[in-house]
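One chain comes next, on its own, written out as structure tokens in the form predicted alone.
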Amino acid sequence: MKEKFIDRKDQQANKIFERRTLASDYRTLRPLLKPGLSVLDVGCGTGTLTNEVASHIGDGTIIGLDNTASFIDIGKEHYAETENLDLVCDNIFNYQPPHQFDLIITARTMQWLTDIPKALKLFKSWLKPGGQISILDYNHTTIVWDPAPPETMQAFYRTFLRWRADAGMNNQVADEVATLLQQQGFESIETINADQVYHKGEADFETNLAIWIKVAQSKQMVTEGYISDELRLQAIADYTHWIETEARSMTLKMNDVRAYV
């Protein structure tokens, strides 16, 4: 689904996705679940968060749609026994769905979309009269630090904004989608927060925090050249240390956005 995905075929990738659930990473979206739900979830992944909607939704069923073949033939492997998930690869934009859905969800995936708009208005046509939307995504202009990380990082993220933005892709989707829906002609909008917050201590935290590390090993924005390489590799020394030694907390800030149509 990410037209332009910073390594998202490196293995890592497959980490991330195969570590995420509902309860930790879409908790806002299990009181939608209900039994007999047609469901397509958009920028799917691996299938690790479908595979597990797919348990809640009983006799229903639910396509997993992803534009990165690796991803989808791994789920395909991990999740052959779950009879009522389907994983395609495909484009959003050349999608054709087999039926129309009551539910579309989509997290973390209309961050990389540089034509969100016309995405929204083939959402609208794929779903029945009556369903829903729910979008999970990012600002990824209001992230909070604490304390706040080396200057390098934060140079290093300044640039992944502006290198993003001028791609074409949006850094403040989780607020301004709810406009977005509106003037595709949704209904009935509810924004929800949805911030994930890691705090020093807990499980995982500094394999959360080292999320902008993995972006940072990428050499792409030195490639197309917004940073040179030298500050790129000082970010990650800078960036690895703060997270052993002095890092308390990160803030994600996520919004749940919901529409009917």
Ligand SMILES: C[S@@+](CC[C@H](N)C(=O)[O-])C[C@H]1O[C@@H](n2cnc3c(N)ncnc32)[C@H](O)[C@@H]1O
Contents of the next structure:
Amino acid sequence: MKEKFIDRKDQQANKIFERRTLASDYRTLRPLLKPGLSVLDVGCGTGTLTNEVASHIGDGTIIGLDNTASFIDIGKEHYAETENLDLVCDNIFNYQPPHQFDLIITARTMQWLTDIPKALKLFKSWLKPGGQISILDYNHTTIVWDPAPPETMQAFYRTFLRWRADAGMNNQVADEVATLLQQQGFESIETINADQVYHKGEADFETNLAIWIKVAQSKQMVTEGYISDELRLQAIADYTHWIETEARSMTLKMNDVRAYV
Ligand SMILES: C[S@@+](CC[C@H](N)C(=O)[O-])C[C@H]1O[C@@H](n2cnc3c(N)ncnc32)[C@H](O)[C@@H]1O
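Starting from the form predicted alone shown above, please give the structure in the form predicted together with the named molecule.
Now the complete complex, all chains and molecules, led by this one.
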């Protein structure tokens, strides 16, 4: 994955992660949470959602796993008092879980992996017999802005998708992971729509739409020759103006894909 890109976005990313709630950012998960469950949250970021899950599983336990040390450090500090929560800094592909889990959840993380089948194979081995997985992720190719954003941002976004695809990341994971789960032998696979829709007038509308400004603030695509710095900066300026004036809504296309072993 593009480690440097993530590193440079650490500070802004953790602010986004810290605003997350199950009700607005993983609203399909709540019915799966039962007292006594043993849960693993893969790619937990700063552990905000992980900590909320901990409050819904009674005497159950949850481990949050993430390979960005600064996120885990923040989570450990914020949630030190949550007794049934453990945050661990490790890479999915190195991690040795201490036990098997009833439930594995992973939100917005498969989008960053370059070998999703390998990760799913590991997850299968980490689940107890009859255990369940819930994968919440994006289809970046079907994002809907209303009205269309400025051409400079559209060009930036097209380049962003090409850059991701060239790096081996799946831009359509939300719509492809069910097939990948099937190929790994998971059963009872179910896809639940989990689109995130932001409308003008709602709290945090501008902040939520500004996600693409944050992405464009990274110079990595310039450094790697994908885009000129002029176009990147123009996209930021035009899109900022568009958010303040014309923007009515943005829909991030997402699914929660669930399956059992
Ligand atoms: C977009 S964030 C999602 C955070 C949180 N789940 C949420 O929904 O807000 C993706 C997280 O996956 C982590 N990540 C990416 N690749 C990983 C890997 N190979 N092993 C462990 N964590 C990884 C990143 O560090 C990042 O915190």
